[in-house]
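Take a look at this single chain in structure tokens; it is the form predicted on its own.
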Amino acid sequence: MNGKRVETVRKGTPAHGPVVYWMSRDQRAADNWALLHARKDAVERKCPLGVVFCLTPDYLGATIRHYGFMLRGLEETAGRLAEKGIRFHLLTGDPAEEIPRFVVEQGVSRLVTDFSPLRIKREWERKVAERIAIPFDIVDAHNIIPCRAASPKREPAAYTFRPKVRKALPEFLTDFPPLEEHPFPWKGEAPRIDWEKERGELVVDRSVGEVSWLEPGERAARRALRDFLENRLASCYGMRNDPNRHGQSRLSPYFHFGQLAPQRAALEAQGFDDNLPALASFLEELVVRRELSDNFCFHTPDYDRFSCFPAWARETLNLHRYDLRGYLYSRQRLEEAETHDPLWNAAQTEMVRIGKMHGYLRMYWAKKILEWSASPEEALDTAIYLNDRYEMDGRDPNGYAGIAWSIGGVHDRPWPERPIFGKVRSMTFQGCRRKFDVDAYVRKVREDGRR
């Protein structure tokens, strides 16, 4: 494994005890650099290896839609780890308290976790590092090019980030070694986890129901990847902006929950080079755009606030802060899809119903929230709230960066000035009509709701 993936946040000489991988963002047994790093250390020191996941019931507004999908995926992962002689522990509570307690109780000798650029995980890591006395490593198992290695600063746009990605890609886009059976067992009986009980007793918002169209878990993720590459990749180029056609991969929930490694997707996609424009388009989204979002959140701790917008966007939005709005909608009316715009209502309805919205419509959706809100701050808060509450891939760097692009010009440039938007790029209903059959999309959403 490339050493640039690893950041040691606490040094020390480990005692002879279990090595533990605190799984968080990358919820899989296969193709996981953090797990492989932990296993390598455990093998070298002839120690048991374990994986611990800490369930946080109030995580950034997640509902049973997200927890149910995640727990079913973790159940599969726990079984796959057991087959390799790796024990899985499920904790519940604040990770900043539960992880240090587990380290002491189990006599853990080294702690490893996976990388996330979000504030909440970085704060947990800081507190855990303060409360333990053993070596502690953070491994970027999510990005193909480790976020810290990709760029030392916040990149202003994809055109500045793309050359760095292309230069570094040959060093990091390598295949994963297989996860071998661990030869040093954890002493004592493995804890029994009643997964159905865990799902049933979890105290979370259950008003947003689980989805049936998406199967959770590592195996389902690999099947979905293979289905996309074999059946839709070749036709996705040129139709990705039409929500009436299946021109997107639909893999983002698997990436978000870490049930599929983006690096695995990139490696598999390279075998489908008979349609180079489609492959290039897919890799642009998978590598450049997705990892640019991690770069944004990592180097911008206020990634969900007005202050994160570039200076030109803050200035222009402030100049137009008090422009007359043709419509003003409360968060409740937006959530219930009660606007004058049938396209926006259909997109919002589909997101609430099935937990996904087409990528092109997500941009239109967020920009209209800016147009119909009393301030950019209110628009930003509303868009994040709705996205994180309903989208299967909510609470993700891609979501924060996408909303900041739509409302605050992040990773974009100034455009001709307009009311309300100022120089931030706008999108219109008529512009969407020129892209695709709006009426057909609205009818489809209505008909799906009657079934």
Ligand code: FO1
Second form
Amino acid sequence: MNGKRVETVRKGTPAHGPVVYWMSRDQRAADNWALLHARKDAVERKCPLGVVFCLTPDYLGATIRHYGFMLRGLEETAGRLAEKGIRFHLLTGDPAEEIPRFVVEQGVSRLVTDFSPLRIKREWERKVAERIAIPFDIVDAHNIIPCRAASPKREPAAYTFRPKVRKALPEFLTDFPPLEEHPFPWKGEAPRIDWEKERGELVVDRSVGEVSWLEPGERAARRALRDFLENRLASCYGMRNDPNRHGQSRLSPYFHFGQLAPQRAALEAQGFDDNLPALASFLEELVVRRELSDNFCFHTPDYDRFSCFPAWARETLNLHRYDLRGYLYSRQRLEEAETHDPLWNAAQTEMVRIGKMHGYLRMYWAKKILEWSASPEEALDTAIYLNDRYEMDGRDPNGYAGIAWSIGGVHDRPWPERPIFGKVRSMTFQGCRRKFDVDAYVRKVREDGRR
Ligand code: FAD
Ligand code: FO1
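With the form predicted on its own already on screen, would you show the form predicted together with the ligand?
Below, the chain from earlier opens the complete complex, with every other chain and molecule after it.
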């Protein structure tokens, strides 16, 4: 494995004792660089290998829609790990407390965790590092090009990031070694985890129902990837901006919960005809856009605040802060899809119902929130709240970057000035009409609601 994936938080000569991978973002047994790094050390030092997941019930406003999907995926992964002689432990509570306690109780000799650019995970890591005295590594198992290696700074746009990605790709887009059986067993019987009970007893908001269109877990994720590449990449990907066509991969929940490695998707996509324009645009999104979001969140601690917008955008939004709003909606009216705009209402309704909004509509959806909110700050908070409460792929660096792009011109450039938006790119209902059959989409959402 390329050493540039590993950030050593604490060095040290480990005593004898199990090696543990604290799994958080990359919830899978296969294709997981953090797990492979932990296993390599455990084999070299002839130690048992364990994986621990700390279930924290109040994660950024997540609801049962997210926890249900996540826990079902974890159940499958725990089974896969057990088949390889790797002990899975499920803890509940604050990772900053539970992980250090687990390290001491189990006499862990080295701790490994997976990389996330979000504040919450970096705070957990900081506290854990203060409370343990053993070697501790963070491994980027999510990005093809490790975030810290891709660029030492916040990239202003995709066009500045893309050449760095292109240059680094040959070094990092390598195949994964298979996960081998671990020869040094964890002592004692594995405690049986009652997953049904874990789901049932979780203290979490249950008012946002689970979804049925997406099967959770590593196996379903690989199937979805193959189905997309074999049956939909060539045909509809070109229609990717048409919400009436199933032209996107719909893989983002699997990437978000780490049930599928983006690197695996890129490796499998490479097997397809690279003359396909659809392949180029899929890889552009999957690699450049997605990893640009991690770059943005990693180098921009205030990634969910007005202050993170580029100077030109803050200036223009301030200049137009008191422009007359044709429509002004509260968060509640927006949440209940009660605006004057049938297209926006349909997109909001579909997101609430199935936890998914088509990528093209997400841009329109967020930009209209800017246009109809009392301030850019309120618009930002509302968009993040609704996106993270209903979208299956919410609470993700892509979300903070996508919303900051829509409302604050992040990774974009100034456009001809207009009311409220200033020079931030705007989108209009008429513009959507020119792109796709708006009436058909609105009708479809209404009919789906009647079923
Ligand atoms: P596809 O079009 O099939 O793309 C494949 C993969 O490439 C995606 O799964 C994703 O990992 C990546 N990707 C595609 N488009 C983008 C993009 N614009 N930026 C970064 N990565 C991208 N994505 C999330 O994962 N979670 C979110 O919460 C989220 N919120 C968004 C909010 C707004 C306002 C906007 C404009 C975009 C948001 N995105 C978010 C990015 C993008 O819309 C989704 O990743 C995409 O719609 C997911 O559907 P898909 O997997 O079918 O994508
Ligand atoms: N990560 C954890 O380590 N423990 C959790 O209990 C947890 C819950 C959770 C719920 C919804 C969600 O969207 C993400 C959640 N995550 C959790 C984090 C996730 O796995 C990723 O690590 C982060 O989203 C970083 O990208």
